[in-house]
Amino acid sequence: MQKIIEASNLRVSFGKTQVLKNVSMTLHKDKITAIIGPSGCGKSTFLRCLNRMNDMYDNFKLEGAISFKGDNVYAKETDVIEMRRRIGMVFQKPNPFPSSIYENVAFGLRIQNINDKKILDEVVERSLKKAALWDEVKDRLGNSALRLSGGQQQRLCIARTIAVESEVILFDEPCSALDPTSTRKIEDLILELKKHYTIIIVTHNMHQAKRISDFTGFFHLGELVEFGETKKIFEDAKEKLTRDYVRGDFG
């Protein structure tokens, strides 16, 4: 398997108190790893060293090292708006913008100065495509996104993503405010993008993270106590912690 993310001895902290301890991490391409553990072990704030979506408090310290595809993510010389298109993120909750379904989509493009409408045009519907959205809003495009449902909204967050070609997307907590019927589609479209991207989702759900993913890694209190292939953590963990917090016994 081929390594895209790896983080060595992550040690994280905001003012005086340490979030993260010691935790080293080989995310592979093309698969998905689950993030699981209770809340306030250090989940989120793991996902989002990823991409460096800690950068914006004054008070984040971060030591040890993150690379991608070799590279520092944290080298002065990054780039940290292009990094952040190549490792894409999906949030809790959907934040659609307060404009069409057509210009959420192409929102990333015209940042980059692309505004050629065919070019527009085809990233739009290869995009929503992608997200399993095309045939719900293809006759609503010029709608704002705002009336669309909750699941339509992340699907759609998933397609901005999608449409200025990430190569790894990260997703925190994205079914937690969403229906039964909306988690499944979004589960079932996690599945098909792993095909072309290296996934990462933080879930509290034991049961979609068995479901779905590849790989999993169980936080405690900002350690990571065990990491290894899904089917092994959950069916015969090697540590007493990863076994009772998988079983249901705490968290």
Second form
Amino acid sequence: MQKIIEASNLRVSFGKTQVLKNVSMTLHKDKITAIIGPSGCGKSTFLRCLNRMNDMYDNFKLEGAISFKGDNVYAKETDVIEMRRRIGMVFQKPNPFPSSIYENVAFGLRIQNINDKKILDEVVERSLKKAALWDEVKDRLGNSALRLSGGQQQRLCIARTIAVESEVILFDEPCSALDPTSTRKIEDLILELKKHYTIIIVTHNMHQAKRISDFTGFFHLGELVEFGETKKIFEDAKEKLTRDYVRGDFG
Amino acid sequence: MKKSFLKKLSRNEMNDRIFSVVGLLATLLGVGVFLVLLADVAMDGLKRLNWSFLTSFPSRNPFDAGILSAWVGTVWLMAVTGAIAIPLGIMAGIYLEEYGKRNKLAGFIEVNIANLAGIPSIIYGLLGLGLFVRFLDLGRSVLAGGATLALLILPIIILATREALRAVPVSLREASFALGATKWQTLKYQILPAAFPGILTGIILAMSRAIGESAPLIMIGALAYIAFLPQQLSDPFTALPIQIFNWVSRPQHEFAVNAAAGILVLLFITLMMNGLAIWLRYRFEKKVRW
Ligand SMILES: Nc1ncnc2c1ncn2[C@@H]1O[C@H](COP(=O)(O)OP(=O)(O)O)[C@@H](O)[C@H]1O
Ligand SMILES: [Mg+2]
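Please give the corresponding structure for the form predicted together with its partner chain, as opposed to the form predicted alone shown earlier.
Then the entire complex follows, led off by the chain already shown.
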């Protein structure tokens, strides 16, 4: 097992509020890591630290370190743009661009000045296939992405990330706005993607975490209470807090 | 217990009803006054509204007088005003919203721009007179007039731009950043296109404000009697509101009729611009939904 991302002693605050307290976690290549915990415990914040999405906020402050394949993510000389391309992200609410299905997938390439139609066609098709969306949209690539269903939109967002050849995909509760059928499809897709991508998924759904993840981290009040193999966390956790949470006693 | 609950509900309902009646009356009053005014002006002015009215220069004889130099002057003014205020306003709006640091200075600028939008237009006329006509020695030219009106509507465009940018959902920004887009790429390809209808609406409303302004133009000394058309930016000019103002202040009734006809033309242009703004907003709102 190869480690790909390593967070050590992360302390994160927004203005005066401290959100993460001394979090350390090692993420393994081509595995699925689930992050669980009650609302507001810092799951999204942790996830967004990994590809520096929190940089958007003026009052964001981080101490500690995150390394991606041995490089310090928060070093001054880090190319944030390149790093975000390699660590993609899929959000809670599907957020396709208000353009065509085709352009949604092509956007990540266009901003790298790749505009050759042949290359774009190829990448769009390959990415949509990998995201299990191709058959549903291949006849209407020019249609607005906003007209797709929620589940399709979410798979489009996954395709968009795959198109720029990310190595890691961060999922922040990707199914919380979807119906059970669409949820199942996304879960199957994530399991399939695991072959080539490292996946970190924040989820509220215990069954989902149990079903698809290899590792699970349990957050509570900004601390990583416990981290380990999913089976262990769900069946034989060391901490009482973890046992209570996965049993559904609170949260 | 149950009884008092019911009582309270019906009281709220009562308030609801009273409010909706008062609101309706207020609306009707506003619309009604406007319609009466419009009818009054139309009754006077419609009969004077013909081709030669639009293509004649002003004259001492009210039946020969037309608004050619006035509407051409207004077109010139709007072109100059737009050319200055639109790019400056949009750029300032983008800077303040997207790049400006959130600090005390930014807060100070923000409050001031909001205040500037509320300053009486005659003050801008004074500023234009001092700054453009005298200090920069532009004279009573189209350029001075356009620049003065540009100052007047600059805060409106800045505010509209910022509001339109702010209305773009954060999720769109995040989507773009997460794919490795730079801030500028995100702005250019996603945020600005999404904000465009809002910005455009703001621009049109600002321009339709500028087109009806007379006080600042009178202040900088725009002439009413111009028997030629401006050929360049340094030429003197007149404009529709100035011409109307001039005719209204003449004693002869025939000039009042001319003024009414001029008002109809100005109203028509303003309503068309507002209509365009509403149509654009409606169209884009339908097209883009998040
Ligand atoms: N940009 C921000 N500014 C201020 N506080 C924030 C910001 N983002 C998150 N927080 C706070 O950090 C805490 C953790 O939020 P989050 O990571 O979104 O929790 P979770 O995803 O586990 O529900 C919350 O209390 C939230 O209010
Ligand atoms: Mg969250």
